[in-house]
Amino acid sequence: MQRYVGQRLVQLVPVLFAVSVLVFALMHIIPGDPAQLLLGFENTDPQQLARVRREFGLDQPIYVQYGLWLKKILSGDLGISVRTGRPITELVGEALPFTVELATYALILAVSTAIPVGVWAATTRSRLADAALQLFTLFGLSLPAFWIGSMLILLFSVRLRWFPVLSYPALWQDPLANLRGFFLPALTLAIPNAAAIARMVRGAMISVRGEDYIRTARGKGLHERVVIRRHMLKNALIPIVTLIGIVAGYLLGGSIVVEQVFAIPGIGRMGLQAIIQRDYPVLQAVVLLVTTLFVLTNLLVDLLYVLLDPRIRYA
């Protein structure tokens, strides 16, 4: 097991390296001058532009800029924001807790909804259940996140005033206000992911419900709930956990739209602002961080396989 974890961590290095090179190169291909954005378009003094480029190393060749940035990354320094002049480590430290909290709430909502719905649809053998799940999946996967979020804000915040808008106090300061503030954005993220997970649960349950060990369990006189929970669902968890791991990685880095709609100062919104402002160091740090979190999440899922199925072993 330890050898396998070490191998996966080593494999993470070339992945992050390739991603960093790709992002660094693509961002420098896009037209625009970060120094000009920093000074303002009304300031066209060549000497000031040259000074800013020199201060931030923008006058160096691209490969030199990349080498200097990579050297700082390896030493634990994410660099300085071109736009704000603040250390990127501080910016990430302020934004990451919001994204992690949002992703956690959304994943809990999605999983707690999808598993019961998927199990119900797979075990009732009802056309109505299949139709209901298909309808839920269709709407969940078809409706865009910005539309869902906007409708939830209009209904529950503007009309009914049940939930606050743009209020995200810390969990340890006011737990109830924290949950109320994050509920709508978490629900917006949970709806499409719950639809995908529910469909996977249904398919995985159907694939195992005709197996011999299921008939044997029923033949022993076990209650149907016990058969479903201990035998059907447990043996169908491998593909379900795989999808949940992918969803978790997506939630940690793909909640840009939801964070923008609800004005959550998270990693996704910080990356979007970095794109608009052409803040190269911030964008590169965000992409590197998101990639790392995604790969580590997949590694955790691989390790969970051992707990779910004792037959799986890693050398």
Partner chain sequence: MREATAITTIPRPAYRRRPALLRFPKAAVGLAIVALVVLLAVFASWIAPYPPTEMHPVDRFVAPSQKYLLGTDFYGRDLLSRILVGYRVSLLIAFLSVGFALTIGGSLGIVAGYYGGTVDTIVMRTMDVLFAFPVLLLAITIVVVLGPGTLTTVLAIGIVYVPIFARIARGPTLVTREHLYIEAAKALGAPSFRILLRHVLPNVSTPILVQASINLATAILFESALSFLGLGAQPPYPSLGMMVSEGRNFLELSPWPTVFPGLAIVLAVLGFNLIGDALQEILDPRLRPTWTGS
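If the one shown is the form predicted alone, what is the structure of the form predicted in complex with the partner chain?
Chain only, nothing else included.
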């Protein structure tokens, strides 16, 4: 087990290295002078430009610049926002909790609805129920998040006034109001993912239901509920966990649109604002951070397999 974890961590190094090179290159590929990008476009003072070039080592060879940049990143210094003049680490610290909460909330909503629905679809003998689920999931996968979010706001916030409009108090200050405020954005983010997970659960359950051990379990006289939960679902979990892992990663990156629709001041919205304001150091930090989180989430999923399936441990 330890060797496997070690191997996976070692494999992570080249991927993260390549990601860091690409993100670093971002500032150099975007058309324009990197010093000007770092200083902001309004400021054209040649002395200040020269200072930025010296400070960021832009007058040095590119590999030295990368080394300096990486050293700063690894020490937790993500740079300075050219718009606000504030350290990006501070801005990230403010925005990240919103994104993490939104993604977690959406994941809980998606998984808690998708697994029972998927299991039910795989085990029901009702033609209508299975067809309805298939239609529901395909429909869920076809909904653009920005549109369904707008429709939810229109229906539940504007017309019915069941949920507050764009109000996000901190979780520790007012937990109930927080969960209420985040419900519609989390639901918007959860719908397509719940549909994808429900389909995967159905497919995975169907693929194990013909196995010998299921017949044996039934033959032993086990209650159908126990057969489904202990024998079918547990063995079907591996592909399901894969997808949930992919979804978790997607939620971090995919929350950009939902954060924009619901005006949530999270990481995604921060990245979009950075694009609009041409605050490229912030964009660079957002891309690096979200991608690293995404890669780490995927690693976590891989490690989770090992716990679920001992065969991988000894492979």
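Computed from a prediction, not measured in an experiment: that's the story for all the values here. Rigid core here is just the name for the largest C-alpha set that superposes within 1.5 Å across the two forms. Numbering follows the first chain given and starts at 1.
(message) Taking 2 Å as the cut-off, check whether the CA of residue 297 shifts that much or more between the two forms after a rigid core fit.
(response) Comparing the forms between the two forms, which are aligned on their rigid core, residue 297 does not shift its C-alpha by 2 Å or more.
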